[in-house]
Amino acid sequence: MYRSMTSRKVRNYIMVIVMVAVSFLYVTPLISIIYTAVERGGAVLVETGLKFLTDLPPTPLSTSVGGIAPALIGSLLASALAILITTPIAFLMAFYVTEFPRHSLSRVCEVVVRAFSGVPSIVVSMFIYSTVVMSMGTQSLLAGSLALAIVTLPYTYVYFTSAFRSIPESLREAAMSLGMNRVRALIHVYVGVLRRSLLTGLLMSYVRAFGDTAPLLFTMGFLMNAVFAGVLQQSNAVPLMIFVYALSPYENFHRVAWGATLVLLIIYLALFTVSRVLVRGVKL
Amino acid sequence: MSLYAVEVEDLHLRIKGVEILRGVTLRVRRNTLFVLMGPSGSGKSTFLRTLNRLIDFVDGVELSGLVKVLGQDIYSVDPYDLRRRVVLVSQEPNPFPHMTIYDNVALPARLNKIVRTKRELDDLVRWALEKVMLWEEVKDRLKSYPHALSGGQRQRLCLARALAAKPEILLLDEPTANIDPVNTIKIEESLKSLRDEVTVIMVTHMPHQAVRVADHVALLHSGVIVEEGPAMEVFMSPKKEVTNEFLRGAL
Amino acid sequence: MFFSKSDKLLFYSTLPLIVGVLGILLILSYMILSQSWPSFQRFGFAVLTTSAWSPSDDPQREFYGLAAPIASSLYVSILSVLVSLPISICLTLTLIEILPKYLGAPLRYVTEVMGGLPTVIYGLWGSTTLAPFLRDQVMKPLHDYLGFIPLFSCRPLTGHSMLAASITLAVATTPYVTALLIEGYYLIPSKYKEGAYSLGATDYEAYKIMMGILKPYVIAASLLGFSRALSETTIVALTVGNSMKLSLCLFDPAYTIPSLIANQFESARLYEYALPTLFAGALTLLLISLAASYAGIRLVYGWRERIHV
């Protein structure tokens, strides 16, 4: 009796500290990729300067490095454009699935976005080329931004149907019992209570529209010879252009990609604090 | 126009299948102040939540029988119509955290078109802060937030907001159950100078708070009115051994 | 429900939004099959159960058959499952029981960062880093020693292949399995850890009792994991080496279909029934992809209803 209890005692020790220690081993892939980001990309972007933001792509065989700037204007552009699109479709089906929860439409509302996250983001990619490339004959900044639409929308919805179940229970019966609607209640109290999270939703789905690669893979183009040539021609992305560099046999593309990898890493975790920051402000 | 600011008749409510209220008939005669007195758990809440169809919001509820709020059937009306004019305050102080105390108070004034002017804004919420004595407590910060108030303070800041929404009937659900008593003293003065400009409804379990404030009031016990009338009458001579056993506390 | 005029605007407004939502669905599937039509004309189901990778410009001597790709695209997912969850389960009693706040929330915060990390990130890490790593430290001593067993036959070239893919998506993978996970543990009424500790249970001991409650959470965590990991692309693509070949091996090269859909969709352009089969490579990853995340929240619902009681 004394033996196997002392026996468990130390299988519970062993166990915990194996766990603890898988936990903080998990994290070490993390300290890793952002010290070969650092050690490598670094090199690039010690090398170029801020011309590395400014300049084109190189060349195969040329000897500078080159910079990104297609690929960042057209990240930027398009991710905002995608998030334009999603954020009012994404909010007014999580306001109306919250707000009438038990209505069979809102339940094919959560099947249906609940399907969107289960379509695997290239498959959404061939869509996009099999309708609107191929109907605009060219592929384009608008093709790319709808492809990451569609991608990101679960996501969005995800966020703001949380924040809106967040709301506590008194607030909403303090509105109703003031004699508003729920549209009224929804712009002069839901909104303002949860701005700090509804704002890092829309972080996040930017965040994440930003660093998706394989919606944009046949759809966004491959712009080299232009920062901007138009929403409606091909464009580029920061994440593309690291997956299509790495993938090529020429050692000063692979530079090029790894100079990306640290100003996409930079932008993340920047975004991703920042969104951070706004959660922990949130108050009730 | 009816005498009356609320007709019940013969009122049976489920929730879920339990019966909450069985049989509740009562009449609340315009521009009184009205307490329903029970202990916990005897439905009042549910009772005050049904005359402004904030029940609506409750899941699985079935009720029967005629509730009238300002002479006409409160399921002929459109909701949240009938909320504007048939405001309720809950027993947990809900201000907006989002808004400064001013903004709070002048909310249901500013949805409502209430006022024209800023000036009338301004007058409307000093009269309904004055109303509810936090006027001198918070003039100099009317531009804060309520975080920075008590717990009494912030129900006595939803009662103001409540006033400045010019109800005709106010609901007040045990609005002083988790204040200390000089707040508690202040939002009973409060409603008794309310009694000629509205009709107050006020649910409490304590009999004590409806001894100082009502003018007339009513016992609901398990889901029915046991007594009710004057609340001197009910008081000094309560014709129902329940209610005698309620007001010596005892139930 | 609806009980007056406003509700009932809202109710129109949100409407088209939502018919129009499940128009794309509906117009995805369609499109995707359409495509794929073809394909399946040609070859009939031999497109899923033969595997070769022939092009040619006489539409007559092309012969297509997707069975490596789909079986390699199960082994990897398979596999980034078995990685990915018991790490995920450590992280989530770790993250909620054992570490006390100060340690736990930084380490909470790292792992949500490694959530979100843009995938080609773990794609560019694991094909420069990762794998060259795993081919010396492990492949070859794994190889050297113990090269009679199947898995472990055949002689590591690159690091790129099946093995490295997994590692890197498990790694990818584990932080949304884990936020499964901790969602469903916060789920558990807290009666049942008070039961498992007055029965004298160990903490290690009461884990396990709160992981035998959450089991079905478990299983559907490892299905939406396993969906993830089948639908990925960037990394796959980065990492798995791009062979057509069937093959047990972990060390070997392989497609998977998002991998093979992103290496020869340009090319396959020019063939007649190139593109039509990577839809129907499509076609079918989508299909395992829904039944997989249907399946998985199916149970998620499921238990949330059960555990209430």
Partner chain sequence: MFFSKSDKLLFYSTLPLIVGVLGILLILSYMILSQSWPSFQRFGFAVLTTSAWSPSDDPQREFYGLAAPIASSLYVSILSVLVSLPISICLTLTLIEILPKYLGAPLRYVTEVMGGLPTVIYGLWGSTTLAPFLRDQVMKPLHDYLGFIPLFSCRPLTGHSMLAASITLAVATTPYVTALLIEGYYLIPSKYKEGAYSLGATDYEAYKIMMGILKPYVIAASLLGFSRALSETTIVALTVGNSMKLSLCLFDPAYTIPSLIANQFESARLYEYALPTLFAGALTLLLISLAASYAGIRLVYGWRERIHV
Second form
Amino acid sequence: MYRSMTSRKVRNYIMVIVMVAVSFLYVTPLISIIYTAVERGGAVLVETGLKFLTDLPPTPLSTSVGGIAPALIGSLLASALAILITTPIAFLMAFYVTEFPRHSLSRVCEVVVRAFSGVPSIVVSMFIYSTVVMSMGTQSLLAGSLALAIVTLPYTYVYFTSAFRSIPESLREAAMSLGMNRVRALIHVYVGVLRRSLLTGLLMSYVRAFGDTAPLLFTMGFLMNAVFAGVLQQSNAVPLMIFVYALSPYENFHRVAWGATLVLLIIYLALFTVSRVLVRGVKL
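One more: the block was the form predicted together with the partner chain; return the form predicted alone.
Below you will find a single chain and nothing else.
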């Protein structure tokens, strides 16, 4: 009996040590990335200050670092437009699937939307390029937003369906007992109860859209000489600028890429923190 208990304790200690070691190995690359981004990007931000967010990007012959204004504005607008496109579609589909789970159309929606989450982003970019960009004759902010909308649709849908499925059945029955149909119950009861959960889903989907690069490769363009040229004109994005500048042979571009990486990381952490605050006390 004593030997059996000792053996179990030894195995338990060994497994704890293994789990701690594996967790450390998993977190170490992330810590290294954050440290490098803060070290190199922080030096750029200290040198340029707020001008890094408001100035135009440098040219290969520039002596100054310049800024990321076109990319920052492009990312903010493209992600916001993508969420505006995705939200009503995901919201209505999530409501229909959760209210009529056994309907054949609900099953089709569930399978199709979740299957989209496994489609590579670059495939979505090529699809929008062949349909929208070639029809318009130019890359544009709208084309990039459509690509981001397709990519973020499964994520928004999953958040919304999780929110709707968390509604207690007693609340549904109470709404129906008051003579409400499903639409009135949605407007007057469900939205109010789930507002924090739905807002959290929107924020997380916005973060997903803000940091994605592949959907923009063939759709957004690469605007550098203006902050904003129009929805139907070429634009830019922070992840796209990081990708292009990191591959360039110019040291000045590399510095811009590190500064943009730190800005992207700060925006990520800020939005994630807000979403965590909103979801506190809410079970999705």
